[in-house]
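Only one chain is given next, in structure tokens, and it is the form predicted alone.
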Amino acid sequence: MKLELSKVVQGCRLGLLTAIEQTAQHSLDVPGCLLFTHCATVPHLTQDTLHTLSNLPAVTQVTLNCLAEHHEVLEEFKEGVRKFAGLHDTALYCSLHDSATTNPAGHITNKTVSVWGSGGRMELTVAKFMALQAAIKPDFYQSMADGETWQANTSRKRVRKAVDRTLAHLDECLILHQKTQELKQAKIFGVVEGGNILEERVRSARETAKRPVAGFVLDGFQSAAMKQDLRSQLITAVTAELPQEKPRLLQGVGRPDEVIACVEVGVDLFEGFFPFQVTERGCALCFDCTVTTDPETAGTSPSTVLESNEERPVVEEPKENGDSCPENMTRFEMNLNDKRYREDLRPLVEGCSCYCCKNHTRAYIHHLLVTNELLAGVLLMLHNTAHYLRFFRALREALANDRLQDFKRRVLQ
């Protein structure tokens, strides 16, 4: 696996991520995200209609705890999760827990950790999950790790102690690896951890860094763990004791304005979870991600998306007919539940070029919410994938013109 960095401006990382499997096929752009699945298929879409969308990543993401109980099936198929969940041509990521859910905490041990699959809870032993990732052979995958010092009040102690879990895991997956014939091909991630506290996440850092693995996985830094300055500072830290020649991938942060805060400090790839959750608040992505590259008219320009859809920010628009916002509902969003789409016969967003956009109206996706019709999630999971990706190709426009501060404008207003 091989960083290729054609630009770097202000921490922002520009380039291309190649080599991720053997036959090295595939290439991922920088900065950019995966795409998300919830047992090895993207929710409420087929493969097939997963593929009217264009320029999908080259990365697709599944979790241990969709898996994990599915061990002794996939060890009897041989032949991976690529093949058993029937994904079309794509590179393989395998993390530790979904980033789209939460999970209780304090059930980890020095020996092992717990993942949360449809039966319940799974103890795993650092055997038990290099064993799984054989099984999955997945082309890049995190080592195990103690992540659960996110929380507010999280003691210095017991950070430390999860520093010290993670390092002794790791090391424990590097001589495993090594080992197993099926993962001879793939690629460890090693996992940066450190809570809030700024001498443990560097000491996490460093010493992650002195390991052989192909690149990090920042983890502790979800969306709910910290506000965005701390996070950079945070970020800044850790990204100063890693080499530049490798990929950072952020988890738990999905948010456009938080994304386009951790890209300013380092960050190349993020998890695709923000459009499934959109999806499932019965909301549609809206916000303007252009960008302008002719400095005259940069800035002064109005929002394409904005103007077209005659809309304020939603989260600031008021109720009416007692609708109110879902839970965790942000700024980027439409609220395709409210009663005021119902004769609303425009697009979700005028110019997009998905499915729905071109085939239905706002007050269609307004009735198939209402009436809990299963299209209403596969149009919706249509669009707002579609409007990430294509936000995270802006981002990467922006930066190679040296747009990005326009561009932040645009996308925060």
Contents of the next structure:
Amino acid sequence: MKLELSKVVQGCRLGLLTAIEQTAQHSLDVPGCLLFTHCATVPHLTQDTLHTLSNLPAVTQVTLNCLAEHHEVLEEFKEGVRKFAGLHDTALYCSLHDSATTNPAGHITNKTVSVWGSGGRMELTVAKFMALQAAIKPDFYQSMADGETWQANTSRKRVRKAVDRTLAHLDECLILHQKTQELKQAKIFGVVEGGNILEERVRSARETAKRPVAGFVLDGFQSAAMKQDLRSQLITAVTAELPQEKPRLLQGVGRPDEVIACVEVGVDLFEGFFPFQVTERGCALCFDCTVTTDPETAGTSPSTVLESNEERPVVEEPKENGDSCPENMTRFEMNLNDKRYREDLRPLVEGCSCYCCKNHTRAYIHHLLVTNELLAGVLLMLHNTAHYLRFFRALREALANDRLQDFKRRVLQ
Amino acid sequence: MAAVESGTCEGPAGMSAVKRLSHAAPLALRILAECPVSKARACVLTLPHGPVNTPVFMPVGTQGTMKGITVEQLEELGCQICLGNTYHLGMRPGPELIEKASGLHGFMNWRRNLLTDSGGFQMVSLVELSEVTEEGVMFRSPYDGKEILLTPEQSITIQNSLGSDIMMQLDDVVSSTVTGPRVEEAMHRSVRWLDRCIAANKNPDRQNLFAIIQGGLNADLRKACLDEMTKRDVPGFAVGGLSGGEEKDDFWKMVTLSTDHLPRGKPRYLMGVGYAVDLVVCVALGCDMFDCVFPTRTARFGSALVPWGSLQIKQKQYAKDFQPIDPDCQCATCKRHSRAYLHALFKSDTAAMHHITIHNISYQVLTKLISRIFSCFSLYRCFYCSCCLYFLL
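To test you: the structure above is the form predicted alone. What is the structure of the form predicted together with its partner chain?
Okay, now the whole complex, with that chain kicking things off.
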């Protein structure tokens, strides 16, 4: 696995992650996001509907939350999750947890972590964790970690324990990794913990960097737990300790403004769960993510492909028709449950080339949500994924052309 | 569009006073082949939104959507006509909006054919305390509690707004398990309502109104209904009031009685049928068109249809079954996914339902059964014999 940086400007890294797997055919643009899945399926989508999207990320993410309960099946199958799921041509990353769901706290021990499948909680030792990886056959995976420091008021002692345990797990994973035939070609990422305590973050980063890992997962920075200022501060300190030539994957952060801020402090990769969360609340991403190339027209750009809608999301008009906003709705999206879209025959986002926007109207999506129809999830997932990927492409373009500040302004307006 | 063939109205012998429309209906039926032993036939039914090969199974997309399947996927599955539901769509989002969105075709962006039912069945089956009078069906809306009266005229008005290629008359529906004078009353009323529907149709040049033969399980009443309704020059006929829990022997008798007395040159639509076995038999009895929610509904419960029955994919026995649902099936699901993966996926994501839905629609619409019928005809072999072989194998 190789990270080729073409440009580093004001802390932002632009480049390409190559040689992700043995066949060395896939490369992932940096900064970029992974393809979020449930059990190797992008939520709501079959392979046919998924492939109406172009430029999908080269790396698909699966989680042990989903896969742990299928261990026996995967072991008998012998050929790994990619083949088991009939996946398209893609690289595979395996994480411990699913950032779209919050797992109950308090189940971690010195030797185990827990994941939650359809049948309930499953406890994993390092041995079991590694056996799972062997059955899954990812191209890279995070080592087992104690990331349960996202709650408010986690004590310093608890944070220190999390760092210690995570390092211990990493060392054990590395040993087992060497001994596991099925993981010969796979890469392991170390996990940086440390909660919101600067010294612990630095310690974790420094220690993890000493190990022979292919990259770093930044954990415990989940959006709900932490304000972006603190997050930026901590990540700055962390990345200062990490080698430049290895990729940094940040878990649990997906909101566009937070993504940009984290790119500015040296993060390379993000998980792709945010479009799914937006979809589940019946909303559609609609924020402006155009990149202007001409400084003279910046700020007064003519209607480009993704001119922002006249409608501003509900922040300005809360509870206008008595419809309550979905919980956690952000200012980057529009709420298709709202009655105002009942007769709106325009596409979700003018100029968007996704299947949903090319074929359907806001009124139709609204109808599907009102009538609880499954197709709502399909269409919204397609649009939200397309829009989010477009955001990352535009972000990279902005970095390449030194238009980051302007881009930031447009996204945040 | 020209409707040369549909003009030939072959009613029962001795028929007189044929009530004709002032212009030809937008439907043409071309019979490609007929089985010499059974009453089966293979046809091409041409409608405003394209041709439909019959026998045809029409999947049901109740609320203007085929349960998690995109219209592109539906087209790729070979579906040439599907159903929308007048009652549900009339409630939400309502005919005015749909008309504004260029009809149901425009609203859901389906460019092939649509058939809408009248709304009558739902009103009687779904809604408590509905009351039928000569005027129409009175019921209480489940959404706002208001009293609503659905008349034949209103049903047609809604269907005109939906713009479906085939509209069903509002009929007085009684369950096939009901006996006595109510059945006769319903039959006669359905004839009167047919005339009211015909008169109310604003778009006879682009929307086909089908009559629905009633009469329950009473041969005399059925025959009387057939005699009357075939006097009206409608472009097609449906056989209604069956597949609602009656004995199979009674069911088949009524189907074959109906097709005996329906004109050869017009399509016969058997409503609410259904299961693969029933499809085979009713094709042999002379029916051309079928609809049923079963394949799509059962898919969402993880039930995959196969020639030898069905697989309950959520059952433990499939957890390590690495073959596809049907190794011979060419649908996208079977080409790419195993029973084991679908079993696992059912625990994590709704997409599992979509995979099975696609397979089940493929099974019913492009069912080996129906394609066998066509290959049978192309080899000039008897459909009936082919059918027997099919069941014996």
